[in-house]
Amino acid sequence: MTAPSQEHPTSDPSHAELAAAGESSALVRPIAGLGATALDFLRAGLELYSVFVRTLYYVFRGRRERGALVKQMYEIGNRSVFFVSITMGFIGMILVYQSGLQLRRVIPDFTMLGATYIELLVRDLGPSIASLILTTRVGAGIAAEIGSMVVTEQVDALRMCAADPIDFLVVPRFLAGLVMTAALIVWASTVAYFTGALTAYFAYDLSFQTFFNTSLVDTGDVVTGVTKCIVYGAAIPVVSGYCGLSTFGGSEGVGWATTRAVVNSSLAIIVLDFFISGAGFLIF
């Protein structure tokens, strides 16, 4: 007669314990993912801040090479004139045409259409839309150029020569961006204003004398618009330069750096637009 078998305790986890551990892991995994994303975002913000501070430092204490600055002014300004003019021209026509359609539904009086349009153009639409357009060409170009120098180890060669890449690569583009972005925004806003006047004349039979009304533009509008021109002109080269310097992984990394430059610069413009517009509203 055989003895009945006895069950011995074992160290293997039961199904209930495995299920509980799986549920706990499923809850912790998204939180860990959010934490990692927040840490990456914070680290990127600190690195971007470091690039901005070092850029300002080398603006006053760095080397002076007039040829590099002129070349970047040509690349950023002259090569963008046609693209910005065509785009803002069509945007000006669309804005005035759509504004006229909405105005016709409320009060069929177009006498203040031009005055309202120039106020919005000076204060917000001109700087913001033109800067977003510039980001697609200038920001992508800066990131691609610096990123290519990173993957071909030209930036490492600069560091081996005790030269800071911020001073040699970012500062000329930063100074050129300040000057040429402001000039391009003024030019693009002028183009959008005149194409809007033509649209109002042909679509709504509004005379040029009535459309060219600047009575609503005051000092606050001009100061807010000029501030946006300067801030956007500084933000695009710094953000794009940072994306270019953080490139890794060969030619594929250059593509990612270009995409990140356009996305991050556009996001920076939108966020800065919110704060500058709010400050302008409170001050003026």
Given for the second form:
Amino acid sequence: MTAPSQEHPTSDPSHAELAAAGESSALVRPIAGLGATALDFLRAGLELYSVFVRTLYYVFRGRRERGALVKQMYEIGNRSVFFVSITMGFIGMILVYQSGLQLRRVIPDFTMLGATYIELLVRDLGPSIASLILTTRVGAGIAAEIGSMVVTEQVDALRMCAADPIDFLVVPRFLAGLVMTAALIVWASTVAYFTGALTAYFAYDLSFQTFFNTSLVDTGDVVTGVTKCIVYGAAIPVVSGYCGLSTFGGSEGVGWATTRAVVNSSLAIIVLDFFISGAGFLIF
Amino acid sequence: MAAATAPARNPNPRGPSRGTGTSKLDSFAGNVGKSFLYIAATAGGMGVLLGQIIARLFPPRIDKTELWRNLYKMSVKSLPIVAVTALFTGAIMVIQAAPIVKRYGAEGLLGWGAGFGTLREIAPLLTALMISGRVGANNTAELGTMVVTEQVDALRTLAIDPISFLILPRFIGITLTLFMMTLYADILALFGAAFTGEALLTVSPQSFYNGLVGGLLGFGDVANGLCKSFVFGLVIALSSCHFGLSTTGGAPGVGRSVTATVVASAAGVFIIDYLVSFILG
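Let me have the form predicted in complex with its partner chain next, following on from the form predicted alone.
Time for the whole complex; same chain goes first.
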């Protein structure tokens, strides 16, 4: 590495020093950094894709561990009900209150408030916000559990037993995530709808008969909403499982894996939301 | 194999206590009581921590290098992820408003409709979720690792106050980070919304801008969102520092604290959002 600088000695000592450092001049470094980042992204994307494909493969071909699926469904579903209900209840109240404020500035007519709210809730807000809330609990839990198994070398032990960690660790969480995310989203949206109705009643004197108006909800809204439920339910366990499996560096690494799981799955949800909503708008 | 690792990990008071010989009602009541005590202990711990932090703010005793280091690590490194989130959020807001705009032919109101939701509610909320996932959780992991490797005790032995050396810079760092990131996200989300409006609804950015500044939307709405983001920052900073400092149980304990932080920050942000919205509304 130091050879080039000896061959071409320069009068500027700082330049020589930089060249001797091997890495490069101030011009090259940011470009190299960009390239390294891009390569990292590409590598992570390929690995995530491979985890996804292998998960799908083992869903159909894998060996089942007895009771693992039920246990994961309990972990992911039942233990999240309370948390999701509370947060979505508050979200429902805020959303109706804010849209009432918004409406009051244009037309002081609240009759369509409930109809618009249920349409938005079915199409977007229910699935997206509920799964963003779910990720913080479920994604973090999955990554922490798998990550600590990685750093204590239990995953390597699984591999030594000729058992693919994806089959044993990710697949039960994937199936449980698919079922329970959809169930939780439906439940959380119901909670948000009713707290919204209560807010409209108390804040804007809107009767329940007027609020419970589903005339604007059509097939397109329902299809978009259900697609989102399924896609998010698949995305959260796969992304978090990938983050957990790629843990390195001991106990600190587990903390990092958890962080990455939450951030990456939230990001995945927002990006997927954009594409599904866009497709839904263009199709219907 | 997978089942063998999970059970011992979690002495969570809210776990199911099956097969202990008690009746169903007893165990239910016991669980409710335990979770109540857990929540009370957490809230009390955060209150005490807040008191300690405030005591060190007057007069301010902050390690300046530590503050700058934390601000760089928290803010600058979060820029890309906040940018992506904000651009997509703005786009989603427009897509959601699109059918309503088409139904009533109210193209001129698109900027106002998307801007209202974004500035007052969605941008502060989603930025807070992202920052709590990235910065809050990372902060807890760091503090928790320092606690379980007894580095915090070492600081105490050297007569260095861990609150003013470790906690205060992080607390200020997270609060400032969230505030700045929300401002940044507001701007980028509106950009994303304007471009999506042009691509999807052929509403020109000019008329989007006119709808945005056309009198229906004022500085109050921006201030409302920023005010919320400040409160969210306090909640995230407090919960991440509290759970980090109260980490027990070695390496698995760190993972547990991180999860607890993320959950508590999300719940706290949503509940506080509701209260602040009503007070400011």
